Structures are given as C-alpha cells and as structure tokens.
Amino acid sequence: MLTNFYDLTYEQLESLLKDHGFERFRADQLYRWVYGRRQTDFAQMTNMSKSVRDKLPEILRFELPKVVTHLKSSDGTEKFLFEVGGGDTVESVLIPADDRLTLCVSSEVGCNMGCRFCYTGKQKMKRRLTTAEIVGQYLTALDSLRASDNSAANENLAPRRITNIVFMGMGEPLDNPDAVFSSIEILHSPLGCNLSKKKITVSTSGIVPLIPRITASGARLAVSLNGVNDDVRSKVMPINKRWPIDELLESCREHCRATGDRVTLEYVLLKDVTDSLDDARALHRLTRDVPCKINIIPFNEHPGSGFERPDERQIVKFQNELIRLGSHVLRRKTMGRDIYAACGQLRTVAEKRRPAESHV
C-alpha cells in the first residue's frame, strides 16, 4: 500500500526513502517540491533523474481531504468543510485580522470531552484525524488563498499568507497527540510549511499529563479554563473531575517556567453561570500567579446549548473589572457567527448541504 506523503515528517520520509534504496537528500528535494512549490507531479520534479521519478510513484501517493463546502462570512471569515473518508467530515476556519491571518484546525471527527457549551461536544468522537488530514487543512486553505489572489482584479495586492495556526477546532488535540505533534513538525519544518512554532498554538481542555508534550514541541499553550472553581468548571467541563483546576494551573506554571512563555487562558462567558463581577474577581485571584493572558469569549449560541450569551453591558463590566484588578485580559472578537464558524460552533453538518457547495 502506498504511503501518503502528507503523513510523513521529514525524518520519517528520510527513513522511508532509505528503506527503498534512495539517498537521504531525496527527502530534501521532495519536501521542497511539494511544500515549497506545491508540485505533486513526479514528472515535473526535474532536478531528479527519470529513473528516480519513475520509482517514486511505487512508494508515495498524495492525498488531501476534499472540500465539501467553502463558506464566507460577512466579516471575511472563511469556513471549510472537509470530507476525510467514510462519510466523515471536519471543519476548519480562516480568521482575518489587521496584522494576521489565522487558521483554526480540527484534530478529530467529533470530540470525547463533552464540554456542555460546545457544539462539537454534542457530537461524540468518531475517529482521530491523521497527520495528513491535519496538514491538509492548512494546505487546502493556503491553496485557496493563492487561487483567490491569482484571480483578483488588482494584481498589485500583496499575496495573502496564513500567519498563525491554532489547534482550536473540532476535537481535543491532546486526545490525538501523535498526529497533532507530527503535523506541527511538518508545519514548522523550514523545508515544509516553514511556520514559526511561536505562531502555532495548541489549545487543550486540560489533559494535564500530556501538557509537557506541548512544552517540548515549542508550540504555544492555550487552556480552556471556563470556571473559577471546581464545582462550576466540572459542570460545564466534565474533564475537570479528572484533572481539577489546581492541577491544571500548576501544569501551566511548569510550562511557563520551562519556556518563558505566557499561557493563554480561555474563559467563556455564560450568562448567570460564569459572567458575574464576583466571577471576574475570583478569576483574577485564581490566575494572578500564573504568567498568562486571559481571553474572555462571549458565548456563541447554538441550538440546544442550554446556555445564553451575556448582554453587551455585562461583558464590558466583566472585562473592565479584570483590567481594574490588573489582569492581562483580551476579549476575543466574535467572527463568523453567521456561518457557524465562531468559537464553540463547529460541527460536522455535511448531511444538510449539497456536495461542493460554495458561498465564497
């Protein structure tokens, strides 16, 4: 059976080629052709001999997830629905900002964590994605940008590029660690996608024993906190019963000590659950000795959630109280709500759409 090229880190490709009698430098050539030039036709890889080009198709194949729908929000957010085989689908989201273009990628079909405020959490995890299916989300979004830029009327516009990647889509990244960290190697490799590891963030609901793998990978750490005590957090995030807040925050401190980075603590504002001024004060006390920034995220409503979004006045009060107390706090701008692309809204909904639908 042929090996999918996109499943292989550089070292794995070197090893595979060596096992088939090829020189190690062929991995360098292939990475440059495929990731640098986006060329997958062996016949066009002209710095390799014809005999090499003729043998490679007997070893490698190039297979990426297929786009089922590509939607664009009124605010410029783009959402891709990918088919990943067997009728399974996942979503990823391209989020524009003034100084960056961030791709939010998925790591699983569904999710095992069962967070009560998350739309994805209502769909049980069906399977974990492969490395190729994760890297493919980035490559497909990048190819889409390039095609769009090439067809733009104004050829003087600078080409767009994806500047940041966040593992904040469907699934818990640390529930699929091998594929996630292999994909980070490929995304970071200078011969691969050449993204700085400081531009890659892995978000976890709190699988404490695996947080050191994020530390070792060089990626940034984000943690879904979403409660100021174990009682509240356990109600909205069942994982807290396994790894409570004190253990989770200590793992964050250890990460910060090892890397010198701040951790991002994500905090969803749920009306009458996590949004009071007392909650803001408790959040400050809980996190003041953790090198962190706090991202407050007004809840993005979805069918059957059982939660409501606080009104704007309360959101502002909550943020201002944290600022007054001295917390480093940012409010995450809500993007893509009209196409269900906002934080906590991703779900596989292919059955409700016609194939190859595009609203771009």
Ligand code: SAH
Second form
Amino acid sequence: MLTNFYDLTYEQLESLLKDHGFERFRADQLYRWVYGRRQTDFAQMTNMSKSVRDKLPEILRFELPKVVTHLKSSDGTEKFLFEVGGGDTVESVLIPADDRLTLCVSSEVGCNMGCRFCYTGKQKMKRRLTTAEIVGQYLTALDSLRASDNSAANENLAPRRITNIVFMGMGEPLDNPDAVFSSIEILHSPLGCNLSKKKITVSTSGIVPLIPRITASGARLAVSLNGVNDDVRSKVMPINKRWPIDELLESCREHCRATGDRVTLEYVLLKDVTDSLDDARALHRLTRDVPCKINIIPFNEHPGSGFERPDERQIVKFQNELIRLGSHVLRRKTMGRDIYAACGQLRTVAEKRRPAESHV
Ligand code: SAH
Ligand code: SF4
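Provide the structure of the form predicted together with this ligand, given the form predicted alone shown above.
Okay, now the whole complex, with that chain kicking things off.
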C-alpha cells in the first residue's frame, strides 16, 4: 500500500522512511522539495541518488483533493469546492483583508453538532477529513494563487502568500482532532508550509475536554458562543447541554492563562434571539473576565433555517453597546455573498447543478 505523503507529519515521514531502510535526512529533503518547492516528481529531486529516487515511488504517492468549483467574488473572496472521494465535497474560502490573506478550511463533510442556525449542521456528518485532505485545501489554494500570480497581468507583483488559516469551514475540528492537529503540525513545519502557529486558529463549538489539545498545539483558540445564557445557547447549540457556558468559559480562561493569548469569541446575531441590547450587556458581563475579542457575525440567511438576520441598524446598535461598555469587539464582514461563501452553502448549490462547472 502506498502512503499519501500529505498524510504524514515530519516525524511520521521519518519513521516510515526508516522502516524502509532510508536515511533520516531524506525526510528533510522530501519536505523541502514537496512543500518548499512544490515538486512532486521524484525524478526531479536532483539532490538524491537515482536509486533513492527510483525506490521512493514504491512507498509514497501524492494525492490532493480535486477542485470541483473555483469561484471568485467581486469583493476579492475566492471559494474552492473540493472533491474528497466517494462523491463527497467540502469547501474552503480565501479571504483577503488588509495585509492578510486568510484561508478558511473545512475539517469534516457535514457536522454532527446540529447547531440550529448552521447550514452545515443540517447535513449529518458523513466523514471526517484525512490530514491530507485538510493540508490539501491549503496546498491547492496556494498552487492556484501561484498559477494566477504567474499570469501576465500580475507580472510585476510579488506573489501572494496565504498568511492565516482558520478552521471555520465545514465541520467541528475537535470532532476530528487527530487529523486536525497533524495538519497543524504540517502547516507549521519550518521545512513544510512554514506558517506560524499563531496564524492558525481552531474554532470549536465547545467540546470542552478537548480544548487543552488546542492549547498544547500552539494554535489560537476561537469559540462559538452564540448565546448569553444556557437557555438560549442550548436552544441554538445543543452541545451546550453537555458543556454549559460556565465550563466553556473556564476552559477559555485556562487556555489564556497557559498561552498568554486572547481567545476569539464568535457570536452570531440572530434576529430576536441573540441580538437585543440586553443580550449585548449580558455578553459584556459574561466575558469581561475572559481575555478575549468578540467577533460578531450577522446571521447569514439560508432557506428553511427558521432564523433571520437582524437589520443593519440593530447590528450596529449591538456592536456599539459592546464598544461603549469596553468590550473588544469586531464585526466579521459577510464576504462572498455572490459566491455562496456562507458555511456549507456552495456545496449544496454545486450538488444541485451537477455536473459541476468550473468558473475560473
Ligand atoms: N464547528 C466550528 C467551526 C465551523 S463554524 C464552530 O462551530 O466553531 C464557524 C463559525 O460560523 C461558527 O462561529 C458558527 O457559529 C458560524 N456560523 C455557522 N453558520 C452560520 C450562519 N448561517 N451565519 C453566520 N455564522 C454562522
Ligand atoms: Fe458544526 Fe460549527 Fe455548524 Fe455547529 S456551527 S453545526 S459545530 S459547523
């Protein structure tokens, strides 16, 4: 059985090579070729002897998820829909903002957490992604950027780099922790993709016992709060019945104590459910002793959700109330609306339109 190179952390690659009688430093060379130079043709890896180059294809293969659809929005957002085997698809979104270029990746096909407002949550979890499928979302997006930057129109511009990764696409990362944390190791490896761990954020709906794994990984923590008391939160996020707000926020404080970081608290604004000024005040009180920034996300509507997006005035009033009280609050822009950039939405549109079209 050939092993997919992209499934292996550096240590796993070293031990696989050792088991097959290769020297340790081959892992170093391979990481530099594959991640550093994006060269996957063993024949071109000229600093290895021919006998090594001939033997490597007997143990390693290179397989990335295929791009089914690639859409560019007028606001600069790009969305990729990937085929990950068995006809399943997941999506990633590339979001430019100021000097950052953030890739939002998926960790599962569907999601079992069943949050009421979430489009992905309506689709039962079908499969946990492999490490290669997670790393592959990054590599494919990067390859596509490089290809378009090499085109004549961009000749004089420096090539763009993906500066940040957020696990905020489809799925619950802590429901697939082994693949998620291995992929973080690979994305971080200085010989590999060389992304600082502080530029990688894992967002969770609140699987409390696994939050220490995020702490240990060195990545940043984001938590979907989405309710200011257990009543409301349990209604919109069933996971709250298992791990209520108190326990969740205590694990956030613990993370902050251990890392010195701030946690991002995501808060979806649902009309008449989570968006009142009383809610804003309660949110401030609840979080004032948690080192955090609050990220308010106006609900992205989808048919049959039973929720509405608050009107613009209410969104601004909510945010201003938090600012007035002294919370550190940011509003997440809804980007890529014209390309279905909301969580899980492209996938469904593409599946309805099959056979898939490529838009780029
Ligand atoms: N499962 C993880 C990460 C993926 S969801 C989590 O729940 O944190 C990423 C974010 O999108 C979460 O904060 C979630 O609350 C938010 N979200 C999901 N559906 C949304 C929608 N329709 N509109 C706005 N935000 C949404
Ligand atoms: Fe899953 Fe996150 Fe959606 Fe909840 S919000 S259903 S945890 S993807």
